[in-house]
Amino acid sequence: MEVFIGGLAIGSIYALLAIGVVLVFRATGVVNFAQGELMMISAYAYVLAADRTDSVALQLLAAILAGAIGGLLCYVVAHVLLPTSSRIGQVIGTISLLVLLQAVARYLFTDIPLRAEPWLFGDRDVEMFGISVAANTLLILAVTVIATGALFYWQGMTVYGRAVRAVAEDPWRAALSGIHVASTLATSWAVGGALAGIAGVLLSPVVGVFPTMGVDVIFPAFIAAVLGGFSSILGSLIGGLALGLIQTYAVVTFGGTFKDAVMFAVLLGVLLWRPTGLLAATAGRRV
């Protein structure tokens, strides 16, 4: 049970940047490789925050804040500075970002590991199911689930969200009926640079904080979001969870060294049978 509710905590962070990258994609067209940085730089944000102040709200809404402000940072790189790039220049201006953002964390914190402290339970743990577990744990649980749910309640039930799934649908027509495209694909760049801003909170007390803890988790994330199929939110963390298990296990089975090993199976045995990922979005049109 231990390994199993370890396994799902780390595939709720794999999760939650998948589908900030699966977000972008779909609404885009293009790969945020950066996701994983715009997690760095809200992990030193939260961290930055708590030096300052005790107020766990105002730490949560620097980190979300710098996620987001990260992720319009990304949409300018794409959309304004490379508006007349094919979708590989794109690509390649967020790997750009990518190398930027480490080199200025390196530059203004080195490369020691800085502590954060979790946020709200602090280092307690929970009695269930006849074993000890960290609160923490739980938690990144639970918030991965809430951010999920909120997310698919504000595409499904809010009007902006139905404008931003339009413009992911057909931006011509969309800006035909009176949407504003530029603001809609600039709010999914910024709720993805979000979600990885609540990754970066939890995931720091973990790990630490330091410039290349994006390179660590963005390759799962981008192989959950293959998982999934690169185009369903849903799939994305179904396929995060279901990687953090699989990785988790084969550490547990056959040591760290085969870890990344397995994952790279999996991932060759899913792209083998089911090319398009296992809950891959069917796209309709109504005519």
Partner chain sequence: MRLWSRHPVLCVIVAALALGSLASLIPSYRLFIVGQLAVVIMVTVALAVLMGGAGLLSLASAAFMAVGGYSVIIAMTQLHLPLLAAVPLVVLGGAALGGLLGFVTLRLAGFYLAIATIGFLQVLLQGLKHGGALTGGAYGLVMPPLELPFLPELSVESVAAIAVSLMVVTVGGAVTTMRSRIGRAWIALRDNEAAAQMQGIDVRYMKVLAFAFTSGIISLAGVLHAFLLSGTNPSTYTMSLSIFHITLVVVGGMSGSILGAVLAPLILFFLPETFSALGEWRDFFYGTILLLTLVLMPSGISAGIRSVAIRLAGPRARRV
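Residue numbers count along the first chain shown, from 1. Note that the structure is predicted; figures quoted are calculated from it, not measured. Take the two forms, find the largest set of C-alpha atoms that superpose within 1.5 Å, and that set is the rigid core. Compared with the form predicted together with the partner chain:
A movement of the C-alpha atom of residue 182 falling short of 2 angstroms is seen between the two forms when the two forms are aligned on their rigid core.
Residue displacement note: residue 153 has its CA displaced by at least 2 Å between the two forms (rigid core superposed).
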Second form
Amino acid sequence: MEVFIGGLAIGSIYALLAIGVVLVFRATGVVNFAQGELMMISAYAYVLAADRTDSVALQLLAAILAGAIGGLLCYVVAHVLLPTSSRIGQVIGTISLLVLLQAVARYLFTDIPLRAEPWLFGDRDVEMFGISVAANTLLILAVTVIATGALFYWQGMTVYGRAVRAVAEDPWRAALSGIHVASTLATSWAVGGALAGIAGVLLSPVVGVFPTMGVDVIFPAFIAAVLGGFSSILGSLIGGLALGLIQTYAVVTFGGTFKDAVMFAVLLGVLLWRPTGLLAATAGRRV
Amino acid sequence: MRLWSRHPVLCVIVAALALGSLASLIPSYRLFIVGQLAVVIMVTVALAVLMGGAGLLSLASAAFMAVGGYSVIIAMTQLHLPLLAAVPLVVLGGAALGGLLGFVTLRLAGFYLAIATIGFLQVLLQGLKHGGALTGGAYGLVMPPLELPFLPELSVESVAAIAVSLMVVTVGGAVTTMRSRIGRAWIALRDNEAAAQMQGIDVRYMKVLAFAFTSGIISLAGVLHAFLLSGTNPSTYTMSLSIFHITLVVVGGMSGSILGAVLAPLILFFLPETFSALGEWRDFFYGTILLLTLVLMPSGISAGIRSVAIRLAGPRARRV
Amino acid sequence: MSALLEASDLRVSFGGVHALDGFSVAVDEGEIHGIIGPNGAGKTTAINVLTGFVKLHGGRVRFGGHPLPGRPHLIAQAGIGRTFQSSAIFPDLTALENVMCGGHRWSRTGLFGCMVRSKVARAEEAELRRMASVWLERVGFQFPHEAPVRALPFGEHRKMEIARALMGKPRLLLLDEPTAGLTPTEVHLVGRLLKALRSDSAHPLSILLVEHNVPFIFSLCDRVTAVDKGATIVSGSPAEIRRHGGVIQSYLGNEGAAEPQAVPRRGETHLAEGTPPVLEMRQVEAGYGRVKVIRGIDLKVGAGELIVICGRNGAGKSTLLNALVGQPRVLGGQVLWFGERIDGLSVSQIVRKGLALVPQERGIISEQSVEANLKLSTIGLRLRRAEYRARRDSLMERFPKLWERRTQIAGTLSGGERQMLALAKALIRRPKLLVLDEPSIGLAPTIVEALAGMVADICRDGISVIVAEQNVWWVAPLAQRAYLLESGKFIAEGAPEDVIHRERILENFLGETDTDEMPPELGPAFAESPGAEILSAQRDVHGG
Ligand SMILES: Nc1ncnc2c1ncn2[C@@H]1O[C@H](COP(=O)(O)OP(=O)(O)OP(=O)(O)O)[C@@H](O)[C@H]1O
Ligand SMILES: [Mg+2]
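Moving from the form predicted alone, what structure would you give for the form predicted together with the partner chain?
Expanding to the full complex; the earlier chain stays at the top.
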């Protein structure tokens, strides 16, 4: 049971990152490789804020703001500096941001991890179904589920979500429908960054804060997103949680060395079975 | 120009020999980097054909380099094959494996394909790390002495010169292929699969062929890489290496043009490598050049050069 | 003699929609066979079935006495070539290379031969090259063969596609609306080409074509098959079809006999004193990159006015209309909206002011449903739900076919249905100025008639309309003014009949028809080939 909850907690982090990636992808068609770095800068913002203020709200705000600003930076690079005609060029643009942000972090903070305070509930545990679970773990789960729910509503149920999809499909046609393209894009990047901020806050007490903390989790996040169909928010949540569980159980059963192999084997299996992920929307195309 | 279109093989061989012998004039500590540059160019050219040409996004380049490096050593030490037999065998094996990967992933497209190829790479890497004596585990394998019929012991310098020659051959082959009916078929299926099929193009066969062709080249590059480094180490063949290759292709230009694929490594590999004294600034340097080239030449180096050429030569400039 | 192609009782359904429901057709050796039918009747689906892109749920197809192979490329290799309703070119290849791809079917060089460019490979390549340029010439392709094709005018794409299909030496050629977007001269040329191909004894060819251009199909075809709701109604000679009651009712309509009337005609100008015009363009220049495609455009549109812009392919019509909403950017001059400058605003800002553009490539969001498309178009209007419903329902009365398809993903609609959706999307915003780029392409005659009536209604409500068209017959009688665009400039302006007359003369002069003397009234403006400038513009943008 503890393994199960632990797996879910790791999975939540993956899910949050994956949802951030998916959100941006839905709106722009760009796969953001720098999402992990956005999480990294928010984590730094979080610990730096914790040094200066005791207010949890301010600390959170700092982290989320840092993420959102990072997201806007990505927007500037991918949509203002680079032409939107080449999606893959934009993706490589986010890779260049990844490299640069990491280099800056290494320059400012060196490779030595900073410690982040376990937040809100400290080390307290709660008794549940006869076992004790770290309160913060439950908090991670709750935050993830709530954030996913809110985004799911925003993207899936409102006209705004449709507009986002329309912009991703074809900015020119979307604009002809009266949709403000630039602000739609920027909003999506900022929200995606803010999600990375939340992930940073949740992850930093667990592993510490260091320049490469982002790249370590970005590929599991991508895989979670792919498992979920890469354009579905709910799918990413499920994909993330499933991946967390698979990883933890793989460690328990086969030991740490085969963790990655198991994860990728699952990925390959799923993709060969369903080439567009588990929960992909099947958009109609015809000749 | 006439000569090239009539007798490309002759031209390529002459150029290969010329560049190869020119390379051996370079001071030896430099030659090592030049050899590596040749390897990177070969991989980039292959990926430019696969991604830019056929539109198949693959992150398995590191995997095929590993396949080349490991299997050539295994062929020589465990199967006791002579060098000249081992290399072609390895290249063919790499092509076959690439074709198999292409076949298995036929139904996948775009980013899904990219992620699946990452999966392939990771599973392969785990296999190499835990392959026991066959793969040397975490330490990898050491290259046996390299012998050719008339050259008892190949030095790293001569390997580098050979790499340069083979790179020229690869580039020549890629250019002729891209400008032939097969290259056109690849571009056609990338641009519009349905319309390509109506031209009688067997899309599945062409995709598998693209994977096989390029994987063969990348395996050869992997062989040369292992020669240069006198061995293999699993920690070389990471996902970041694959991502680096893709970056080179995109910076070079995704139009299936080979010119950019040759030039991009010069800017993004040779330059940072040459200024390795930069130390901790190296990443800054690399990231900045990357961003700058993307901003200045958004559709790639080949397109950038073409537009400059047109401006200089007037509207009659042909495709570079 | 047995038929070359025999399809009987074909059935296909998508979800609940029966796209084909008892479709039959037989094409004889050396025959030109036409298919007509309303939008969404299943014509394109039939062609997709015959080329293996859509799986058959029932029925039988035999080609040359054998069943069809299962996959498209095998069908192509068996000798069936086709073009697509929305052009399917390879944008990164040159025109010549595009056509050379068509020869893939019979060229044989393998990978190794290609790589070392063996003697056989070189010979084959030279033959491909030679044949491709011959075909490009024969279809009347107007641009240099080495031209990058991405931004060529629509009509050139169509011609190139026909050349590409012919390159494969097919026994049967399937053409899906081959003349959509072509000028009358070009249509004439294509018709002549198809007739010549049929009687080319060295290489017998049968043709099956889908068309909405009724005169074209009736003058060209040996036999015509009419379909409706997925089923063949009747098959026979053009004369029989023309008289067939069911066909007249479901498809042909009155063929423009009853002109929608009651639009204020020329003379009743709406440019009222004192109030600024809805739209005014002053010396507008626009283009791609540094090259200007349109120059010195002056245009005034009053409330409720209907204005027609005509001109041949590549004259700059689409560029002009798209520049109105700011893409491409206006490089010089001013665009005024009720006296206020709007050049420089973003597309969505201009749209929200009340200017609705239906572009030539149809502004629909193809990954979302029909209903979602409409909903999206009301963004920024802050409509109440009831108001939205009212607008939607009144539109759906005009397009009942669309309402049946409201949950369908827009990308799977038929060509004509997409067109209707694009119109509905523009109208639901209740714009003050409606701009239509070649709206009649791909619409059945009955629908074009309905469109004319609708445009008349819209103008009566005080909304202004600008229509760019090559097939002006349906809108000319309604319009107050017409402009003739050539090489990016207006060269004639005035009453629609006069302008159209001049256009005909120009067409005849530029197309290689019987007129052999340049009409004196056309000044030196036509000295240069119209495509040349746009082409050099593209070279600069895309690299020559
Ligand atoms: N993939 C699909 N999913 C659902 N419905 C489809 C799909 N493809 C076609 N349809 C429907 O089948 C019907 C026939 O379409 P088709 O494209 O064959 O019409 P068409 O006769 O070519 O019309 P047009 O003249 O407008 O081009 C249409 O109503 C269309 O909406
Ligand atoms: Mg159709």
